[in-house]
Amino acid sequence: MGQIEWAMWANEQALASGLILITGGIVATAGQFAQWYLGAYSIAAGVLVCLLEYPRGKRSKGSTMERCGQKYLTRAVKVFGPLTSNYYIRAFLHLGLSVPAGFLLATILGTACLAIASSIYLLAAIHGEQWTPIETKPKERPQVGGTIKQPPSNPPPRPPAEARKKPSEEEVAGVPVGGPQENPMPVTDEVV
């Protein structure tokens, strides 16, 4: 069996928890809860988590599907270097961001999800994983002259390649093959 890449799970969990934090923060702030300022904090923390987690990291084996518009945020995340690529730092950052939001009922679900994402990131860091950006390779465009081949000489429908008649040496040389033939049986014109 293959090795589990924990960072991929942590990335999805953290992105979802960031969205849940934003939603809970909107509910707490709009509902004018007693500690509505923790709702405003949850909105800010959720936006920060979403911006950090939106770009997927490259998998160590296989291919990774890039999220829509990820290349723009990848540049921003790459600027911070080891602060964003080291999963130990991410684990403790998410854990620290989740603590203040845990004191408000509307944001406690986002807090729990972010704490779980933090533990998964810690597990990924222990297994030696690290965030590397997905580098998009420039697409090579085929040259127009190099892709055009000779058109087929006989019209469709064409038999498969192995069933096609191969020209004999005499046909290639230009000698007509269909000349007169001798009949081994004598032919008579007698009608009975």
Given for the second form:
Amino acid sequence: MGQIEWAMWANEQALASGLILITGGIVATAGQFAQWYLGAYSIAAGVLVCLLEYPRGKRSKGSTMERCGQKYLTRAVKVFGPLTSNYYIRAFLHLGLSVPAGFLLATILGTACLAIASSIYLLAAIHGEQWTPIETKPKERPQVGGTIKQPPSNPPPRPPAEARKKPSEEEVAGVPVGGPQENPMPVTDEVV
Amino acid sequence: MAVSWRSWLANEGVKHLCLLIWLSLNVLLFWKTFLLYNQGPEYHYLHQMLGLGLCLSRASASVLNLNCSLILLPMCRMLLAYLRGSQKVPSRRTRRLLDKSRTFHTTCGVTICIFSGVHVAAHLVNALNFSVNYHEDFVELNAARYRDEDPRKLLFTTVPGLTGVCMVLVLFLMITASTYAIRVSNYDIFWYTHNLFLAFYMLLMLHVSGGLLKYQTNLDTHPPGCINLNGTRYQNIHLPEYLSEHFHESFPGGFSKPDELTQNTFVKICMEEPRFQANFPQTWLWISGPLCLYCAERLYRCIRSNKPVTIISVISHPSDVMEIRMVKENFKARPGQYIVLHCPSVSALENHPFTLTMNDFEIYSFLHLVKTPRFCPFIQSRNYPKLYIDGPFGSPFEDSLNYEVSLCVAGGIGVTPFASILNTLLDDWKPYRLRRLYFIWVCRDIQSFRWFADLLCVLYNKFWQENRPDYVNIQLYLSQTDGLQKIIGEKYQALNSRLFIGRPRWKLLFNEIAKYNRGKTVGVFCCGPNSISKTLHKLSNQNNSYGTRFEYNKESFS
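Could I see the form predicted together with the partner chain next, after the form predicted on its own?
Every component of the complex follows; first up is the chain already shown.
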């Protein structure tokens, strides 16, 4: 199937599952269902999953669309190093988180969705993908006039740069130089 | 600049009107169904058992019925292409509605998501209530088999429950793969998961056949809330013990208290036990039509595209572009239409859209930007691989010939739809309504202009010969100026003098077009990056002092 990046899809799925878990958990806790503590767990697990999955990983080829405001969470997620960049660990983490919520009616669908996301992460891990943070490169300020070392020493019309470089060779070869003019006075750049 | 109301109405009015109609239909359905289950006598006992959950679940189900049936219609691309080209849709305004088909599809999809969430939550509460409010008098009405049956068992052992869970999972897979980020980066995942819609519809048809929610059939002989003189009282089934006591208190030995009877005039006597029957699955009626239509169209497209095309030649153009010329029998395309290409030797399952750039005595051609080495076999070998095409499908660019004045803006490879328009004008421009075309082409690399430089020059010369030099106004823009080369080629003098360095200044351009075409309606067509498209859309809605109206037409590719 070409080069499909499974991790990106798994990421969307995990984020959606986290939201479903939070919703189910709120319904269970607010409705004071039996075993409502599982509802509270489900909210906590959902929040953790959402925070972990919010920063999108960098694609191996091409540019990646960042989620709004994800750079702060990227820094936090990067701190954990291989724990978060390895997809095997993520797959098993999601599987583990989803199991307790499966015992409550309101959150059972969240469990199913997170389990699917975990299996897609496993697939991504088998394909050798891993999470790399999207680094924002500092903007290179265009250096104004960086390549201009000296102002032109001749008035126009000026021959192109290649012709101006040649005089030393031509002098050696004995060809009469009809090229660059020699100024009687040094010319300075007055622009500040 | 102030928004011109005439322009806004022309550009956005019909679209918003349709949205309003669709929204009202949804609200009406939701409200009607909610009231039916809340107050209808045939659902009285069921409502007492389940409460608000019943009303919410059924109301959201009726909205889902509507949207599941409407969502398939914008995807019948051959039907839309036929409507676009035929005389059956004479009004340009109606044809422009067809441009919004993909947006409508997405809107229905989002609605299905939201209301599925409501439907699932309400039914989970219903499952709980079925189990908690189990009553011996209403055994056939209850989905649970005994009191306090685990609601999770109800979910997984009934047909509606199990199919519902499977549908949620299928929907989850489809939605998570349909986000913009995935479509732009991994289109394959989107395409393959979206084809799971068929499984979704099959499960939906099974889901509604379960007949779990029943209505009462014998309302005349057993009005709800009536008193049964022999046994229990059918009024409040939440508190059966309290009621049986109350019953014995108020009626000791029959009708011996006439004043109580006269006070309680709303109480009726039951003549028989209530009987319940499952509803006919309405969903089958809603979705069968569009589903059959869509499946028929897919089948037809499959059969039609089964014959490979005959590739006449492959031409290599600068900037990694390749032109393929082909012939296919029984294939006719209008200018501006596109096809979907399938090349099994490159990829067994991928399909990609390409606009046709030329129709020259039934020889069609299209351009392909060769970014990956997968397509090298075309260029290097003489043995062309087999190519299958599906289509042709319509696009908004077909309409550019129907305006008196058109402004066509192309960004890079986005010039292809306009190339077919230009080729058509080269053949014969008189049958069409178009009398002036402004053609703006913005590229990053100067060599890209060579793809159609010949076509442009020939067209220019032709109009000069026919003494209509102002028919086509060409402006070429080179947006990146890193090269020293400022001319396209020695022989393209007409184009060299129309080449500008830098980005176009849209406001000035619109002003100029408005001034020279006072009081006319100008069709604006854009095929390029989103930023240009947004700017043009905004400018089309703005006021100008010349009374010119700009109608904006756009194609969305992702």
